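Given next, in structure tokens, is a single chain: the form predicted together with adenosine-5'-diphosphate.
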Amino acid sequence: MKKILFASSEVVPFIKTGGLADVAGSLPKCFDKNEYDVRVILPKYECMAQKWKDMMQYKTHFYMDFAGQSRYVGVLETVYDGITFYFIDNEGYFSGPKPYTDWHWDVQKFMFFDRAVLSALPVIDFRPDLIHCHDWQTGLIPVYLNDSFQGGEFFRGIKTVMTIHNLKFQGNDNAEQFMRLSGLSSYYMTIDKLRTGVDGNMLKGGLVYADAITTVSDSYAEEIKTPFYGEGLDGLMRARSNDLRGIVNGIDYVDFNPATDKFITAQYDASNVLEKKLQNKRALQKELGIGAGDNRFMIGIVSRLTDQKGFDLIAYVMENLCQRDVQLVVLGTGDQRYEEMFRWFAGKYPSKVSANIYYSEEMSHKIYASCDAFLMPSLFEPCGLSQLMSLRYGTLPIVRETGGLKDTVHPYNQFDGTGTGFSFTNYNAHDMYNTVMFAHSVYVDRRDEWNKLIARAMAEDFSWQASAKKYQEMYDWLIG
């Protein structure tokens, strides 16, 4: 049995701010259980829902020297959906209303987490053959493993994989401060190791010291070797290109299944999608108090409202969009200017724009099921899960051709009748607008073509099956 430990700062169903949580929670379930014992470790946040906290069982605790003090590390455990989850407990670090807070504090918090993860393993008597680290929050695990944990027999030979879900966030802090908190010596603060500029950089540490690197789509794996997408680490990505590969994300086909989805008004599959989707659309129009109308082109957005997701393009043509017979249903939180922008348009065009500035699993499912199209014009997108959820629900994605969006959405070709959505290349508001209007025209004037697009979208397979196999192959190769 090969033992794998996933380390992640967020994991569904316990805590989620974005797609990282979906991946860390759903992928572990998809490995061959006869060959792989995959467990997951994450922080125990105060802000987790009480029902999850109630499920956790105290396993052990110990004290660990960290940042000049002896600190409490509790370990809790739960088995959920056949997977063992460990939670690192420290009320000082993991309190507050959200998993992430102030930048400096987050760096310290996850340095603590990374050290606590390794320190906990002998205590809970789980020696993984490989630790699979996700994003900057776990970047110091491969570094610590190389450094202070190398002495004993227990840690010798443990392999590491670093998966990049988003290269933009790296977890850096002034090198002096970084050394003081992490306990790493100045040996590590050079440009070929953890240093970027005047900072120490957690993600860079993971990328330098991990045995292999993956990211969440083939296109993003290529893009991050270029300065535009490389976030200052493109040189390192090129240098390690032999150890870097893209493995596209899947989604949980049980949680996201229109045939069994408890959140939506009318369940459906490919055989009755047209009729049932309409029922969902009517129900959502009613619930949100936007204008009724079966043939109004309803576009959904479920997203963090940040620059990454292309909201400046949407803001630029929002007024024009509202002049057309479209409805825009938005669910998201994030930058204040985008929250306010959608609220403002919802006030001005109440029958066309619905601004839902909050987080809701239930509402997200309703939007995936009810809308005709889903808009995701990202500036960059390592993979993107929302477009996969849309495809699964027969809601046609309109995306910019970048990263995982490019790899998972095939643009409609009216000449040979192929495609599962619509896309544009340049990061340009008018190109996006024209693409939305093209989709609108297919919806209005060539409904039979539109319906065939829905059928093709729903026939795609973005379950974890194929990608989990690729991870297994990589683990086998590394563990030997």
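Okay, that is the form predicted together with adenosine-5'-diphosphate; can I get the form predicted alone now?
Excluded here are partners and other molecules; the one chain stands alone.
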């Protein structure tokens, strides 16, 4: 039995701010329980819903030296969906209304978390063969394993994997402060180890000392070796390219299943998608108060409204889009200028634009089930989950060819009748607009082709089971 520990700052269903939580919560359930004992460890945040806190049982506590003081570390435990979850408790670090707050404070609290994870393992009597670390918040676990935890027999030989969900966020702080808080010596504060410029860098530490590195798509694994996408770490990524692999994220095929989805008006599968999708479209048009019309080309957007997600491109051609027979249904929050832009266009074109500037799980499902197409013109996208959800619901993605979008959406080829969506290469508003209009023309003039695209999109398999097989291969290669 191979023992694996996932370490993550957020995990569904307990706490979520982004896709990281989906990976850390969904993936562990997909391994063969006869071969793998996969457990998960995360902080116990004060802001977790009470129903999750009520499920946790006290396991143990101890005191740990950290940043020059003796600090309390509580360990709680629960079993959910057949997986054992451990929670690291310290009210000083994990209180507050949300999991991430001030940048400097976040760096300190996740340094504490990383040391606490390793310190807790002998106390809870769980010795993993491999610790799978997710993003910068767990970046010091491989470093600490190499440093102060190397002496004891218990820790010797534990392997580590570092998964990059988004290279942009790295957990860096002034090198002097970094050493004082982390307890790491100046030996680690060099450019070939944890230092970038004048800062210590948690993610870089994990990338230098982990036994293997993964990221969440093949294309992103290649992109981060280049200066444009590498966020200052492209040299390190090139140096470790033999240990780097891309494994595309999955989505939960139980939660995202149009045949059983409780949030949508009419449930459906591939056999009755055309008829039922139309019922969902009519219901959403009515609910949002936008113009009715079965043949109006409805485009969905569910996203953080930020530059990274390509909203500067959308802003540039928004007026042009509103002049055409399309409807835009937007759900999400983000930069104020994009929130205000969508509200303004919704006011100007109430039958064409619906601006839902909030987040709702229920509304997101309705958009995936009701729209004809889904727009995702990201500047960069390590994996992306929304395009996987839209494929599952037979809503054709229109994406820019970057990262996971390039790997998961096959562009429609009108000559050989292949593809599952539409894509464009250059980060350019006119290219995006032309691609949207091309998709619109296929929808209007070649409906048979459009319907075949829907069938191919729904036949794709981006379940977690497919991803888990690739992780299993890597674990077996590392553990032996």
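Positions refer to the first chain, counted from 1. The structure displayed is predicted, hence computed values, not measured ones. Between two forms, the rigid core is defined as the largest C-alpha subset superposing within 1.5 Å.
Comparing the forms between these two forms on their rigid core, the Cα displacement of residue 336 reaches 2 Å or more. With the core held fixed, the Cα of residue 122 is displaced between these two forms by less than 2 Å.
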